[in-house]
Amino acid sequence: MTVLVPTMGSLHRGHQALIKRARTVSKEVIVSIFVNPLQFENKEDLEKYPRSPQLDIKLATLAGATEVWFPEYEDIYPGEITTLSAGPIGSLYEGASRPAHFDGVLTVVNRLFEIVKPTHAVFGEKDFQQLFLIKGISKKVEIISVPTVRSGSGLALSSRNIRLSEIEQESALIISKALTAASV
């Protein structure tokens, strides 16, 4: 039994929670770290995506990963790319402002499943729309979801948070505060 934890790297406590959950399912946990260009409509955003390979290896290993895999583009897309469609749901919500983003997500996740052939894969609930779409394409891989991990301030942990200014972080907290208020 093999569990895959697909990531784009720049790991943090949220990713470690995914890896720890994976370890409860199997002793064989593969963490993939691949910044997928098909998920980015903006080349500058792709180039600025945070990368920390040495720290990623350390954090993944400490959390229980048995293998940290950094595939190259050619490993994932060795020839012509067959892009999966996220369909109408991929065009809603986050997908409305990020055209083709979810097509890219589904395409890379499908390729990772084809290559690794895991029995299970672990994803965070922070990216709920993505999780929903992945569950829809997963035929042979059992998808496990893990609740969102938040900072002490309530902000959902994300690799991109390091790019936020203090003012932007405060603005982002509005979502967390609204969710908390709605759950009362």
Second form
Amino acid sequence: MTVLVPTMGSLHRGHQALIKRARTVSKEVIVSIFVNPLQFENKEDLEKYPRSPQLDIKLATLAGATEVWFPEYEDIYPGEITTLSAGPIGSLYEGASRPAHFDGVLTVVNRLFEIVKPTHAVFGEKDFQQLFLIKGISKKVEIISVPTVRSGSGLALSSRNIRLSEIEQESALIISKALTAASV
Ligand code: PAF
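I would like to compare: after the form predicted alone, may I see the structure of the form predicted in complex with pantoate (PAF)?
Every chain and every other molecule in the complex is listed next, the one we just looked at coming first.
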């Protein structure tokens, strides 16, 4: 059995939880690190996406990864790109402000599955819409989901958090506070 943990790098404890869960399924855990241009709607966001390859290797290995794979663009998209469509659900919620984002996510995940041919793949519940859509396209790969990992303040861990100012981090907490309030 081979378990794939697809990521865009800049790993944190949330990714490590995915890798640890993968290790409960198999001794062969591949972590892919590829910042997929197809899922970014703006060039600046793509260029500013945090990258820390050396630290990523360390954190992935510590969590139990047996291989950390940094594919090149040409490995993933060697020729003309066959884009997968996320359908109407891809245009709702997060997709309403990020047109084509979920098409890009499904396209890369499908390519990663074609190349690695894993038996299982692990994704976080933080990106719930992404998880739902990926489950919809995964015919041969068993999808495992892992609950969101949060900081002490309640903020969901995300590679992009390092780009938030203190005030923005404070505002982002409104989401976890609302979720906690709604669950009581
Ligand atoms: O959740 C992510 O990090 C990305 O959307 C994924 C699934 C690795 C595809 O690029």
